[in-house]
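There is one chain below, alone, in C-alpha coordinates, taken in the form predicted alone.
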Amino acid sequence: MSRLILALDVYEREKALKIARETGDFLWGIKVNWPLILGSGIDIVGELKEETGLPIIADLKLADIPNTNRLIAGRVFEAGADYIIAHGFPGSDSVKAVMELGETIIVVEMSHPGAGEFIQPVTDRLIELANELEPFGVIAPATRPERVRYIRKKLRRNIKILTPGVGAQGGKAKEVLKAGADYIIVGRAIYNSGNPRKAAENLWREMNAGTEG
(Lines of atoms letter the chains of each structure in order from A and count residues from 1; the text may use other names and numbers.)
(Lines give C-alpha, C1' and ligand atoms only; values in the text may rest on other atoms or scores of the structure.)
Protein backbone atom coordinates (compact mmCIF):
# COMPACT_ATOMS: atom_id res chain seq x y z
CA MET A 1 0.00 0.00 0.00
CA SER A 2 1.22 3.48 -0.81
CA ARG A 3 1.96 6.02 1.89
CA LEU A 4 2.42 8.91 -0.54
CA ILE A 5 -0.02 11.84 -0.57
CA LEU A 6 0.03 14.37 -3.42
CA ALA A 7 -0.37 18.01 -2.36
CA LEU A 8 -2.11 19.29 -5.48
CA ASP A 9 -1.47 23.02 -5.03
CA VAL A 10 -2.32 24.26 -8.51
CA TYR A 11 -5.11 26.61 -9.62
CA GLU A 12 -6.34 25.06 -12.86
CA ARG A 13 -9.04 22.35 -12.83
CA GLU A 14 -7.89 20.51 -15.95
CA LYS A 15 -4.26 20.57 -14.88
CA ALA A 16 -5.23 19.17 -11.47
CA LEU A 17 -7.31 16.37 -12.95
CA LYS A 18 -4.57 15.48 -15.45
CA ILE A 19 -1.88 15.28 -12.76
CA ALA A 20 -4.19 13.25 -10.52
CA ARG A 21 -4.85 10.75 -13.32
CA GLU A 22 -1.15 10.45 -14.12
CA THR A 23 0.01 9.92 -10.54
CA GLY A 24 -2.90 8.08 -8.94
CA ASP A 25 -1.35 4.62 -9.23
CA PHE A 26 1.35 5.60 -6.76
CA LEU A 27 -0.70 7.58 -4.24
CA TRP A 28 -2.56 6.85 -1.04
CA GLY A 29 -4.52 10.10 -1.36
CA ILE A 30 -4.66 13.65 -2.66
CA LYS A 31 -4.47 16.80 -0.55
CA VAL A 32 -6.38 19.80 -1.87
CA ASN A 33 -5.46 23.27 -0.59
CA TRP A 34 -6.97 26.73 -0.97
CA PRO A 35 -5.22 27.50 -4.31
CA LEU A 36 -7.08 24.71 -6.12
CA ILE A 37 -10.40 25.33 -4.37
CA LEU A 38 -10.21 29.06 -5.12
CA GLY A 39 -9.07 28.49 -8.69
CA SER A 40 -11.45 25.69 -9.63
CA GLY A 41 -14.32 25.80 -7.14
CA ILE A 42 -15.33 23.44 -4.35
CA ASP A 43 -16.67 20.85 -6.80
CA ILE A 44 -13.07 19.95 -7.70
CA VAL A 45 -13.01 17.90 -4.48
CA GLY A 46 -15.70 15.54 -5.74
CA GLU A 47 -14.27 15.50 -9.25
CA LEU A 48 -10.87 14.36 -8.01
CA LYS A 49 -12.47 11.70 -5.86
CA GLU A 50 -14.54 10.40 -8.78
CA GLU A 51 -11.59 10.57 -11.18
CA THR A 52 -9.13 8.67 -8.99
CA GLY A 53 -11.12 6.80 -6.35
CA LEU A 54 -8.56 8.01 -3.79
CA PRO A 55 -9.18 9.63 -0.40
CA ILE A 56 -9.29 13.42 -0.62
CA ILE A 57 -7.87 15.59 2.17
CA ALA A 58 -9.12 19.19 2.28
CA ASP A 59 -6.22 21.18 3.70
CA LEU A 60 -8.22 24.19 4.92
CA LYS A 61 -6.32 24.56 8.21
CA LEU A 62 -9.59 25.64 9.81
CA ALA A 63 -8.93 28.01 12.70
CA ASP A 64 -12.16 29.74 13.64
CA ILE A 65 -14.94 29.61 16.22
CA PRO A 66 -16.90 26.34 16.36
CA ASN A 67 -19.90 27.57 14.37
CA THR A 68 -17.77 28.91 11.50
CA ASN A 69 -15.64 25.76 11.46
CA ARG A 70 -18.83 23.70 11.38
CA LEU A 71 -20.31 25.68 8.47
CA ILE A 72 -17.14 25.39 6.38
CA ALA A 73 -16.49 21.75 7.21
CA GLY A 74 -20.07 20.75 6.47
CA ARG A 75 -19.92 22.18 2.96
CA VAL A 76 -16.52 20.61 2.22
CA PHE A 77 -17.50 17.17 3.49
CA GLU A 78 -20.67 17.40 1.39
CA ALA A 79 -18.47 18.14 -1.64
CA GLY A 80 -16.72 14.81 -1.17
CA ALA A 81 -13.76 15.39 1.14
CA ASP A 82 -12.78 12.40 3.26
CA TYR A 83 -10.63 14.38 5.70
CA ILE A 84 -10.28 18.02 6.73
CA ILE A 85 -7.17 19.57 8.27
CA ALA A 86 -7.81 21.94 11.18
CA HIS A 87 -5.61 23.94 13.52
CA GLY A 88 -5.71 22.95 17.15
CA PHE A 89 -4.85 26.32 18.70
CA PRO A 90 -8.42 27.76 18.56
CA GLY A 91 -9.30 25.13 21.18
CA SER A 92 -10.99 21.77 21.58
CA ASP A 93 -14.50 23.08 20.90
CA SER A 94 -13.45 24.39 17.48
CA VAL A 95 -11.79 21.09 16.58
CA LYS A 96 -14.74 19.05 17.86
CA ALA A 97 -17.05 21.02 15.58
CA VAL A 98 -15.14 19.60 12.61
CA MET A 99 -14.76 16.10 14.08
CA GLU A 100 -18.51 15.84 14.61
CA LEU A 101 -18.95 16.02 10.84
CA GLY A 102 -16.14 13.80 9.58
CA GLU A 103 -12.55 12.61 9.83
CA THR A 104 -10.19 15.33 11.01
CA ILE A 105 -6.44 15.93 10.99
CA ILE A 106 -4.98 18.39 13.51
CA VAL A 107 -1.91 20.54 12.88
CA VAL A 108 0.55 20.08 15.74
CA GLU A 109 3.59 21.52 13.96
CA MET A 110 4.26 22.95 10.49
CA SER A 111 7.15 22.46 8.09
CA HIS A 112 8.25 26.02 7.28
CA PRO A 113 10.99 27.86 9.24
CA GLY A 114 8.52 30.31 10.82
CA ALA A 115 6.79 27.45 12.62
CA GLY A 116 9.49 27.75 15.27
CA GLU A 117 8.21 31.18 16.30
CA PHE A 118 4.74 30.36 17.62
CA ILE A 119 3.58 26.82 16.81
CA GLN A 120 6.54 24.71 17.94
CA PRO A 121 6.56 26.25 21.45
CA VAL A 122 3.02 24.91 22.01
CA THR A 123 3.43 21.58 20.19
CA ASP A 124 3.27 19.63 23.46
CA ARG A 125 -0.13 21.10 24.27
CA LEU A 126 -1.36 20.40 20.74
CA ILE A 127 -0.21 16.79 21.07
CA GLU A 128 -2.16 16.58 24.34
CA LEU A 129 -5.20 17.95 22.52
CA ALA A 130 -4.85 15.31 19.81
CA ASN A 131 -4.48 12.57 22.42
CA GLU A 132 -7.65 13.79 24.13
CA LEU A 133 -9.76 14.04 20.96
CA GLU A 134 -8.19 11.17 18.98
CA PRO A 135 -8.55 12.50 15.40
CA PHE A 136 -7.55 10.44 12.39
CA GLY A 137 -4.13 12.09 12.37
CA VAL A 138 -1.87 15.05 12.95
CA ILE A 139 0.40 17.16 10.76
CA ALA A 140 4.11 17.14 11.64
CA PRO A 141 7.13 18.54 9.74
CA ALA A 142 9.06 16.32 7.33
CA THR A 143 11.68 19.08 7.32
CA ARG A 144 12.54 18.22 10.93
CA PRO A 145 12.62 14.42 11.38
CA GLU A 146 13.73 14.83 14.98
CA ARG A 147 10.44 16.61 15.68
CA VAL A 148 8.50 13.80 13.98
CA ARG A 149 10.28 11.33 16.25
CA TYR A 150 9.48 13.48 19.29
CA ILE A 151 5.81 13.79 18.33
CA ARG A 152 5.51 10.07 17.62
CA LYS A 153 6.79 9.23 21.11
CA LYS A 154 4.17 11.45 22.77
CA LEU A 155 1.25 10.70 20.45
CA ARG A 156 -1.20 7.83 20.86
CA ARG A 157 -0.26 4.98 18.52
CA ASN A 158 -3.68 4.90 16.85
CA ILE A 159 -3.27 8.50 15.60
CA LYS A 160 -1.55 8.78 12.22
CA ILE A 161 1.26 11.24 11.45
CA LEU A 162 1.14 13.00 8.07
CA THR A 163 4.26 14.93 7.11
CA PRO A 164 4.52 17.72 4.53
CA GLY A 165 7.88 19.13 3.50
CA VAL A 166 9.48 16.35 1.44
CA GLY A 167 11.03 17.51 -1.82
CA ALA A 168 10.99 21.26 -2.43
CA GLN A 169 11.30 22.07 1.28
CA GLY A 170 14.17 19.64 1.77
CA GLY A 171 12.64 16.76 3.70
CA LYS A 172 13.75 13.19 2.88
CA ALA A 173 11.00 10.56 2.64
CA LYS A 174 12.87 7.55 4.01
CA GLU A 175 14.33 9.55 6.88
CA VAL A 176 10.91 10.82 7.93
CA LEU A 177 9.28 7.40 7.67
CA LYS A 178 12.04 6.00 9.87
CA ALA A 179 11.31 8.77 12.39
CA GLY A 180 7.72 7.57 12.70
CA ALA A 181 5.65 9.18 9.95
CA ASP A 182 2.74 7.18 8.53
CA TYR A 183 2.25 9.24 5.38
CA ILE A 184 4.47 11.56 3.33
CA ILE A 185 2.95 14.64 1.67
CA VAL A 186 4.69 15.88 -1.49
CA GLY A 187 3.62 18.73 -3.77
CA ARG A 188 6.02 20.75 -5.92
CA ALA A 189 8.50 17.92 -6.43
CA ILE A 190 5.70 16.08 -8.26
CA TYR A 191 3.39 18.63 -9.88
CA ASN A 192 6.19 20.99 -10.98
CA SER A 193 8.29 18.21 -12.47
CA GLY A 194 8.41 17.62 -16.20
CA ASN A 195 6.89 14.17 -15.66
CA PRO A 196 4.58 14.02 -12.61
CA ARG A 197 3.88 10.31 -13.04
CA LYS A 198 7.57 9.45 -13.06
CA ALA A 199 8.26 11.74 -10.11
CA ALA A 200 5.50 10.07 -8.10
CA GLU A 201 6.72 6.62 -9.10
CA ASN A 202 10.29 7.44 -8.07
CA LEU A 203 9.13 8.64 -4.66
CA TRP A 204 6.92 5.59 -4.24
CA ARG A 205 9.83 3.29 -5.07
CA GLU A 206 12.14 5.18 -2.71
CA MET A 207 9.61 4.87 0.12
CA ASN A 208 9.08 1.15 -0.52
CA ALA A 209 12.72 0.19 -1.07
CA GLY A 210 13.59 -2.72 1.16
CA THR A 211 9.96 -3.48 2.07
CA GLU A 212 8.86 -5.41 -1.01
CA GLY A 213 8.90 -9.18 -1.20
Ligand code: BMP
Given for the second form:
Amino acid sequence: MSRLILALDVYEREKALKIARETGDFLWGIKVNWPLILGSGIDIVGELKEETGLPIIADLKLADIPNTNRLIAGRVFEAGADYIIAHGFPGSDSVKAVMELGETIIVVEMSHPGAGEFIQPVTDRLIELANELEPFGVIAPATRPERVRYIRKKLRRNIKILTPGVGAQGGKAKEVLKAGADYIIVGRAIYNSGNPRKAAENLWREMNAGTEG
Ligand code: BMP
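Which structure goes with the form predicted together with the ligand, now that we have seen the form predicted alone?
Let us now look at the entire complex, which starts with that chain.
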Protein backbone atom coordinates (compact mmCIF):
# COMPACT_ATOMS: atom_id res chain seq x y z
CA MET A 1 0.00 0.00 0.00
CA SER A 2 1.15 3.51 -0.74
CA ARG A 3 1.92 6.06 1.96
CA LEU A 4 2.14 8.94 -0.49
CA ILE A 5 -0.40 11.79 -0.47
CA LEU A 6 -0.54 14.22 -3.39
CA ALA A 7 -0.97 17.89 -2.44
CA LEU A 8 -2.91 19.00 -5.51
CA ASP A 9 -2.32 22.75 -5.30
CA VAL A 10 -3.33 23.80 -8.80
CA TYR A 11 -6.27 26.09 -9.64
CA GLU A 12 -7.71 24.45 -12.73
CA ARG A 13 -10.25 21.62 -12.58
CA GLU A 14 -9.11 19.84 -15.75
CA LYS A 15 -5.45 20.03 -14.78
CA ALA A 16 -6.23 18.69 -11.30
CA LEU A 17 -8.27 15.77 -12.64
CA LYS A 18 -5.57 14.93 -15.21
CA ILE A 19 -2.76 14.88 -12.63
CA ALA A 20 -4.93 12.85 -10.24
CA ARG A 21 -5.65 10.29 -12.99
CA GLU A 22 -1.97 10.05 -13.96
CA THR A 23 -0.62 9.65 -10.42
CA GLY A 24 -3.46 7.79 -8.66
CA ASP A 25 -1.82 4.34 -8.93
CA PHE A 26 0.98 5.47 -6.62
CA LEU A 27 -1.05 7.40 -4.05
CA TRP A 28 -2.75 6.66 -0.76
CA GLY A 29 -4.83 9.80 -1.03
CA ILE A 30 -5.17 13.33 -2.39
CA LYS A 31 -5.00 16.53 -0.36
CA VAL A 32 -7.03 19.47 -1.61
CA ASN A 33 -6.17 22.95 -0.35
CA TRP A 34 -7.61 26.46 -0.87
CA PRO A 35 -5.97 27.08 -4.28
CA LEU A 36 -7.90 24.21 -5.89
CA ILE A 37 -11.11 24.91 -3.98
CA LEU A 38 -10.99 28.61 -4.95
CA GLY A 39 -10.05 27.82 -8.54
CA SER A 40 -12.47 24.97 -9.21
CA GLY A 41 -15.17 25.04 -6.52
CA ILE A 42 -15.86 22.59 -3.71
CA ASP A 43 -17.42 20.03 -6.10
CA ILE A 44 -13.86 19.16 -7.14
CA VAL A 45 -13.69 17.06 -3.96
CA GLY A 46 -16.40 14.67 -5.16
CA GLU A 47 -15.06 14.68 -8.71
CA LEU A 48 -11.55 13.69 -7.60
CA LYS A 49 -13.00 10.96 -5.42
CA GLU A 50 -15.08 9.58 -8.27
CA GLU A 51 -12.20 9.81 -10.73
CA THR A 52 -9.62 8.04 -8.53
CA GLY A 53 -11.52 6.18 -5.79
CA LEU A 54 -8.95 7.56 -3.32
CA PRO A 55 -9.55 9.22 0.06
CA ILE A 56 -9.68 13.02 -0.17
CA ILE A 57 -8.25 15.24 2.56
CA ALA A 58 -9.63 18.79 2.67
CA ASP A 59 -6.78 20.95 3.95
CA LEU A 60 -8.78 23.94 5.17
CA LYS A 61 -6.71 24.41 8.33
CA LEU A 62 -9.89 25.41 10.12
CA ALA A 63 -9.16 27.84 12.94
CA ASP A 64 -12.45 29.40 13.98
CA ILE A 65 -15.05 29.28 16.74
CA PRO A 66 -16.88 25.95 17.04
CA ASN A 67 -20.03 27.14 15.25
CA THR A 68 -18.16 28.45 12.20
CA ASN A 69 -15.90 25.39 12.08
CA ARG A 70 -19.07 23.25 12.17
CA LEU A 71 -20.76 25.23 9.39
CA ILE A 72 -17.71 24.92 7.12
CA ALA A 73 -16.86 21.30 7.93
CA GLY A 74 -20.47 20.18 7.42
CA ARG A 75 -20.48 21.43 3.83
CA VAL A 76 -17.05 20.02 3.05
CA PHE A 77 -17.82 16.55 4.41
CA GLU A 78 -21.11 16.66 2.45
CA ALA A 79 -19.07 17.43 -0.67
CA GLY A 80 -17.28 14.10 -0.16
CA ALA A 81 -14.16 14.91 1.87
CA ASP A 82 -12.98 11.95 3.93
CA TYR A 83 -10.74 14.00 6.23
CA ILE A 84 -10.53 17.67 7.20
CA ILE A 85 -7.42 19.37 8.55
CA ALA A 86 -8.01 21.75 11.46
CA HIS A 87 -5.73 23.87 13.60
CA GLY A 88 -5.59 22.92 17.25
CA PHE A 89 -4.70 26.33 18.70
CA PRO A 90 -8.26 27.76 18.71
CA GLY A 91 -8.99 25.17 21.41
CA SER A 92 -10.52 21.76 22.00
CA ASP A 93 -14.12 22.95 21.48
CA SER A 94 -13.28 24.20 17.98
CA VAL A 95 -11.57 20.92 17.07
CA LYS A 96 -14.37 18.83 18.58
CA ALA A 97 -16.90 20.66 16.40
CA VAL A 98 -15.10 19.27 13.34
CA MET A 99 -14.48 15.82 14.85
CA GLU A 100 -18.19 15.42 15.58
CA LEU A 101 -18.85 15.58 11.83
CA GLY A 102 -16.07 13.39 10.46
CA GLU A 103 -12.43 12.27 10.47
CA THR A 104 -10.09 15.08 11.48
CA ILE A 105 -6.38 15.82 11.28
CA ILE A 106 -4.88 18.37 13.69
CA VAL A 107 -1.87 20.55 12.88
CA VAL A 108 0.67 20.18 15.72
CA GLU A 109 3.66 21.72 13.93
CA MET A 110 4.31 23.23 10.49
CA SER A 111 7.09 22.75 7.95
CA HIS A 112 8.10 26.32 7.05
CA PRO A 113 10.83 28.34 8.82
CA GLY A 114 8.28 30.66 10.49
CA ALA A 115 6.78 27.69 12.33
CA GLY A 116 9.53 28.24 14.89
CA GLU A 117 8.00 31.59 15.93
CA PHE A 118 4.58 30.63 17.28
CA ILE A 119 3.52 27.07 16.61
CA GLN A 120 6.62 25.09 17.61
CA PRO A 121 6.63 26.61 21.13
CA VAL A 122 3.15 25.16 21.69
CA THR A 123 3.62 21.82 19.92
CA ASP A 124 3.71 19.95 23.25
CA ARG A 125 0.29 21.38 24.14
CA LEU A 126 -1.07 20.51 20.70
CA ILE A 127 0.20 16.94 21.08
CA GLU A 128 -1.61 16.74 24.43
CA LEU A 129 -4.76 17.98 22.72
CA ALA A 130 -4.42 15.30 20.05
CA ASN A 131 -3.80 12.60 22.67
CA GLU A 132 -6.93 13.69 24.49
CA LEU A 133 -9.21 13.93 21.44
CA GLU A 134 -7.69 11.06 19.40
CA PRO A 135 -8.19 12.38 15.86
CA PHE A 136 -7.26 10.29 12.82
CA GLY A 137 -3.92 12.04 12.61
CA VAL A 138 -1.69 15.06 13.05
CA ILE A 139 0.37 17.23 10.67
CA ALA A 140 4.11 17.40 11.45
CA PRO A 141 7.06 18.84 9.48
CA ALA A 142 8.93 16.64 6.99
CA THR A 143 11.53 19.41 6.94
CA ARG A 144 12.53 18.52 10.53
CA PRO A 145 12.76 14.73 10.95
CA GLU A 146 14.02 15.18 14.52
CA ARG A 147 10.72 16.90 15.38
CA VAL A 148 8.77 14.07 13.73
CA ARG A 149 10.71 11.62 15.92
CA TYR A 150 9.91 13.71 19.00
CA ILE A 151 6.22 13.99 18.10
CA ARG A 152 6.02 10.24 17.43
CA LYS A 153 7.41 9.54 20.90
CA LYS A 154 4.85 11.76 22.63
CA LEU A 155 1.84 10.91 20.48
CA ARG A 156 -0.52 7.98 21.12
CA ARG A 157 0.38 5.10 18.84
CA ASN A 158 -3.08 4.95 17.19
CA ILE A 159 -2.79 8.54 15.86
CA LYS A 160 -1.20 8.83 12.41
CA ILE A 161 1.49 11.35 11.48
CA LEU A 162 1.16 13.05 8.09
CA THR A 163 4.16 15.08 6.96
CA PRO A 164 4.29 17.80 4.30
CA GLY A 165 7.61 19.35 3.28
CA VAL A 166 9.21 16.63 1.12
CA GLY A 167 10.67 17.80 -2.19
CA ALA A 168 10.23 21.55 -2.82
CA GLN A 169 10.69 22.40 0.89
CA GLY A 170 13.75 20.17 1.20
CA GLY A 171 12.50 17.20 3.23
CA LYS A 172 13.54 13.66 2.29
CA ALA A 173 10.86 10.95 2.20
CA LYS A 174 13.01 8.09 3.53
CA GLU A 175 14.36 10.11 6.45
CA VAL A 176 10.91 11.23 7.56
CA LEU A 177 9.45 7.74 7.34
CA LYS A 178 12.37 6.50 9.42
CA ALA A 179 11.61 9.20 11.99
CA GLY A 180 8.10 7.80 12.38
CA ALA A 181 5.86 9.44 9.77
CA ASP A 182 2.98 7.32 8.49
CA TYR A 183 2.29 9.37 5.36
CA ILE A 184 4.29 11.76 3.18
CA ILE A 185 2.51 14.72 1.56
CA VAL A 186 4.09 15.99 -1.67
CA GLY A 187 2.88 18.76 -3.96
CA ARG A 188 5.22 20.71 -6.25
CA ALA A 189 7.77 17.91 -6.68
CA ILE A 190 4.95 15.97 -8.37
CA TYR A 191 2.55 18.44 -10.03
CA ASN A 192 5.28 20.83 -11.25
CA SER A 193 7.45 18.07 -12.66
CA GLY A 194 7.42 17.45 -16.42
CA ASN A 195 6.02 13.98 -15.77
CA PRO A 196 3.83 13.80 -12.65
CA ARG A 197 3.20 10.06 -13.02
CA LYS A 198 6.90 9.31 -13.14
CA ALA A 199 7.61 11.67 -10.22
CA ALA A 200 4.94 9.95 -8.10
CA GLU A 201 6.22 6.52 -9.11
CA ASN A 202 9.81 7.48 -8.21
CA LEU A 203 8.74 8.69 -4.77
CA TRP A 204 6.65 5.56 -4.27
CA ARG A 205 9.65 3.38 -5.19
CA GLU A 206 11.95 5.37 -2.91
CA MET A 207 9.49 5.01 -0.03
CA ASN A 208 9.08 1.27 -0.56
CA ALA A 209 12.74 0.45 -1.16
CA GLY A 210 14.01 -1.88 1.51
CA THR A 211 10.55 -2.72 2.84
CA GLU A 212 9.72 -5.61 0.50
CA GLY A 213 9.76 -9.20 1.72
P1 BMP B 1 4.73 21.26 -1.48
O2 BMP B 1 5.17 19.78 -1.52
O3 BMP B 1 4.48 21.80 -2.84
O4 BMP B 1 5.64 22.09 -0.64
O5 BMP B 1 3.28 21.30 -0.79
C6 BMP B 1 3.06 21.01 0.55
C7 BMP B 1 1.58 21.06 0.86
O8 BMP B 1 1.40 20.81 2.26
C9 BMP B 1 0.90 22.39 0.60
O10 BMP B 1 -0.46 22.14 0.29
C11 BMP B 1 0.99 23.11 1.93
O12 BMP B 1 -0.04 24.05 2.10
C13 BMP B 1 0.82 21.95 2.90
N14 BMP B 1 1.46 22.13 4.23
C15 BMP B 1 2.82 22.40 4.34
O16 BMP B 1 3.55 22.50 3.36
N17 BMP B 1 3.36 22.54 5.60
C18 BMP B 1 2.62 22.43 6.73
O19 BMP B 1 3.16 22.56 7.79
C20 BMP B 1 1.26 22.15 6.62
C21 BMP B 1 0.69 21.99 5.35
O22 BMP B 1 -0.59 21.68 5.23
